[in-house]
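The chain that follows stands alone, in the form predicted alone, written as structure tokens.
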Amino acid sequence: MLRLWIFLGFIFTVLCVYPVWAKPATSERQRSWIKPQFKEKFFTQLLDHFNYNSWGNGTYSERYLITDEYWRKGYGPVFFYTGNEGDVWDFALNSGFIVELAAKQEALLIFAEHRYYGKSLPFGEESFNIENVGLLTVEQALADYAVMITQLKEELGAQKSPVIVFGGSYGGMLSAYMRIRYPNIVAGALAASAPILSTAGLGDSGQFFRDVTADFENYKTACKDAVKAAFQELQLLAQRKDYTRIQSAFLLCKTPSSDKDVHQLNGFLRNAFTLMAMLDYPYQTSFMSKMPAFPVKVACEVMLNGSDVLSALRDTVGIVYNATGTQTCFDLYSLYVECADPTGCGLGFNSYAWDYQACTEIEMCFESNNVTDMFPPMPFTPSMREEYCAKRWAVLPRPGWLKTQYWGDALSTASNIIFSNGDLDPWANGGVRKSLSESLIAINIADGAHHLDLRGSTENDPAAVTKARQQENLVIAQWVKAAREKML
């Protein structure tokens, strides 16, 4: 999901100064934002914030990145990124707007890594053993951030610096939750592309893949029709058990031999369209997956210019899975792993963590049906989720827990949260699209993909995202001013 599928790993020296401009971050055009020198550090956290008798009051090392080069010491605000499902460097290098804002508002800038992701593994490589993974919860992660913010403010002489939290996708959910759960610590939150409603079990299970389809259909109706026809052709071949034809059409490394393999192929193919819809940025990126500029447009042109629908479908998903052009065949089970999140968990340890969260608190029973969307019928019901999670993690999901714990759609008594969403983002309609009060502000961004507003400014940005960032800047400045006045 929201998750996301972070394929790139980064290795750094503890406590060293690491200039962002020295990293081969992305291949897109040069950013206009100032590039900070983050220091990578580790913070000693309790393993369990809520049970004094568990784990012997043990601790783990939580990674964070920090720079004070823009900070007006003791006065400027603290901008804190609530890290989500991946390596913290991936988010720091793809959230240039926060850096721009820190420079404007003289802020201390901190990016925190979520427990069980990146290098913040409480039990090292044994973190995902059944007996160890239970400390991976939203509540524990929020408590980590609350403790880190409080202690770092004291250590750095920032007690009078108002804190604004930022996050995108799941990180955006966490930012909203931080303002709800710890308003004594956090003065405001920018929750970008945060699907706080759909992941709390609210809404329509068909919404997500219907909205992925709409992205391609809105470019050209024929594009949606071609994709739908290709999946229907694949279904006919599967019904005839013509596995050799399927293997040759999709250049698979191994010939399918069962319905299970065909199901895996369908998930592999659908996942590529999900990524292209989410990352439909107006420039080339290497965030979550290497993508060309306007990948939806590129995909549709490939889809509509193929010699036949199956080869066209293969070449279209190759935009995601063969971006380097070096793949001679597709290994279905190594390039895509099915999990409790139908929108994808990614690969490696980060995928284990997200899979576990999708089996416990985060609800994502999204389905495709080939009627309201262009994808093959792939149900994922609550009972199917429960069966998978019991087998994989020995846990039973708790439907409705996020709604109970973090209010679901009953947000009217909350305050100081911006919910930003891009109209191109399939996650958008799972979030807050209408302002709920003067301080619960919804910003909708035409031509905006997944948390585009958090990315650094470029000459290719649509006017709507530039306007959104300007509004976010003004609102956050007002929150900082109001919070500072209360401290006097």
Given for the second form:
There are 2 protein chains.
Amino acid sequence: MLRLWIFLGFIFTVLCVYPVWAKPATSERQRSWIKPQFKEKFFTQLLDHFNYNSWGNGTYSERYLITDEYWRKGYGPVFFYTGNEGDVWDFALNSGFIVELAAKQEALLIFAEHRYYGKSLPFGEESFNIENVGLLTVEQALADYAVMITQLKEELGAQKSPVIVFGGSYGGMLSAYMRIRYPNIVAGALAASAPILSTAGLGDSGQFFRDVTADFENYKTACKDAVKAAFQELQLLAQRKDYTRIQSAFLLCKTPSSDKDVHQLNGFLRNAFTLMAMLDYPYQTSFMSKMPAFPVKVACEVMLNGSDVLSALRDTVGIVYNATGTQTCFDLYSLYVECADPTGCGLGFNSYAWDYQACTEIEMCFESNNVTDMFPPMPFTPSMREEYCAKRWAVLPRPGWLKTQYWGDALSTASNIIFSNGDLDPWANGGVRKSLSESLIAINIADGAHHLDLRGSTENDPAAVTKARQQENLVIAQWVKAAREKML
Amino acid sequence: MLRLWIFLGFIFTVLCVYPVWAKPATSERQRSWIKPQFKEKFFTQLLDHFNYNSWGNGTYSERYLITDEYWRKGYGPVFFYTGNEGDVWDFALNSGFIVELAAKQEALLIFAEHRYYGKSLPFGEESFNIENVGLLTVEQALADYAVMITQLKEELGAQKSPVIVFGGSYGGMLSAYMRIRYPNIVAGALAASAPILSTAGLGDSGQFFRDVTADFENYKTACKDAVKAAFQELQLLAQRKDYTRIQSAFLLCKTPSSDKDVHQLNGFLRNAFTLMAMLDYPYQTSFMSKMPAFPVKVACEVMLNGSDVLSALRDTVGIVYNATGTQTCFDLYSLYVECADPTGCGLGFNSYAWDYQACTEIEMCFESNNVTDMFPPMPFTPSMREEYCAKRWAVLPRPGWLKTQYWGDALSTASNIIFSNGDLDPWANGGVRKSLSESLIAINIADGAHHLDLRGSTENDPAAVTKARQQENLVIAQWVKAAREKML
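The block above covers the form predicted alone; next, return the form predicted together with another copy of the chain.
Every chain and every other molecule in the complex is listed next, the one we just looked at coming first.
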């Protein structure tokens, strides 16, 4: 669920962002987040950095958020968030740690929006037409950031300010790539929960859902068993084509009528567990539809206290899909959209973009099998990906491309990257879990979910994340100091 | 005269290559070059690695030459020449040192042709139409090489063979960039005579022609003075619009009739000195129109023994333009074509490509001024470049882009690159002249012209180049060994 942000962002942006900020919930108020006064700006970028013909020389407006309220001008570093697949405000308002760090280290703070997301649409509403979407590539996005950093530093008198990049999830991949690709511009990167290996086709296809499963199993083995049993029962009903029973058990708005509908139901159900595993934070998260604190625990309690496994499964996924308690039935096709990312592409406009990226560069042939995980067997092979992508986007995926471009696991010449991962996060084992050198530092956070370390500190934080943030602070301060000395 | 190859290649390919190879001149026969049995092949490449739309998914055939006759299969390294601005055969047949080294180190040898040169024309004869030429960029060329290396290694069972890249001049820039950009694929680079700094806009605009001048001055101060005086006399004639005298003095086919013609004459004259300085080799080079051994010395002798300075100047440039002795007059516009590279774009089809590169990424605003050099004042400012490029190619140059993309002088995180430069080469001071670390090694070659070290060894070689080649051999063998050990 690298695409979490899309799903969240959609709901969050429309319903919650500003009201929440203005009237924080209790759990929010307890936090020590510093509220930054971001200014929203736009930067003129080349549409295509790698083609000079007349069309390629066109430009678009890339959004970024900036605040200099913590900056010791001309001296303090630049902290630059390499925006990922979503509205940049979502990242800016949910990365409290970076704000805290900017305050501590007197940094100029910039959050940049990734091309083809949020308001950074190169061709406006026509950005996702086949003929326009092709410029949505990692290399183009990185070049956007390199150009933006270089120019903004000059404009703002920050030439002597070392730049540290930050990012979570795909944004963490981008921040690692920025250090790999542009060490002339970037002194170091905090790549939080960045699955740079699994998305480059390294690792095994069962890892992701096995690790989602492990979260529930680690809470209680019985929980995993119950979920597995429920999916098996659903399979039996599907084999019998007992669609009426399936509809009533899962409170579906429409009676399923085909294998396709059952497949959609399975994806819908599995996706709720993916979300709860990724977002297993120790406090309520308000940017999601009232996701409770410790959702895995809550889910397992629901799962283990149902009258029967099917209704238990329904109520468990209801934590995600019926958080408001107002859904009278589940509309499978509007609540979950299948795409080239089997961990889900979320909903809304931006999800097109992520689907396209999953169809081209980002490899996520993750599968569940009901053996090493608790989910139904849902294969997603390279050829299934090809078939989908050719049909949906008229493209063929390019296997191995990320490994070529961003080195895969051949990272020995890289430096100054922190790879932080939370042990609860199913993305973690797709990333770098062991330090590779003195300056390629793996930080593993016990009791941490998906890039918990980037979130603002709270009283409820597990000790491990507090320690991780302290270490990140120290390492980044060292990088800044060393880069500054090199400039003298 | 990074564009030397075009000029040479044109004449060379048409007139000389195979006959010379078959019947080497005496100076050639003395050489110990090993003659490789290259096979000419083609590789299917994406037209556009950074745009996935249907158009961008097109392909073209990239030419490469390969020989495995020295290769210890599955063990010996891969030596890969990152082809630059010309027909790949020109590089393969004039880089005897790489062949010698392949024989010594049991390497698989590949010379790849740069897109838009030689036979690697993405759109055939229409490649230089404005709408097609935009994909001629450094980043695309490097991606071609990365993909080609990766795939050929697999196809040929060379997965365990460390790759070393080689290149001269712009090809040397590309080999350095390959190590910078793809250290996951490339274990080290020999970047011979690679002006990575001056072409990235670093350094001063007077350096190049000052260093051309220095070559002649170092031979004899009087030589420089004579050339300078001759250009001044030409200027006086031009101011008096004494075009008849100019025509007769320089044996021009047509009488000049404008400032433009005089400007063309100045460029034509200056370019001959540029060529002789760059190619000041200690033996006759047959790939150029019978360029004598030590052309700078020969030029100065002609220059200082003329009956008057203008006819002396004419006869001196005749070493280049009338090497066959068959020219009855000089046709200014056919013998020299002005372009966005003030050191000359040469002639022939490929020169379009180089002009385009000089108009987009490669910055060469080099100027002569008749003060720090012996040439007429010929300014070439960024705005003159802009104006020319907008008119010729409908593009605007992108100043600073190479510095952003390939780090300029911020090379501290790079490793395993040899920057070799010849002290006689006017490009040398646009490159890296001092070692930057233990593995960023500058080798300066006294009495060496433009990438002399890449040429096959001869009895006439100055001691410095023999020593340089020995060092290059040792360093490269170390890189290969270290890379091999890392794989185990």
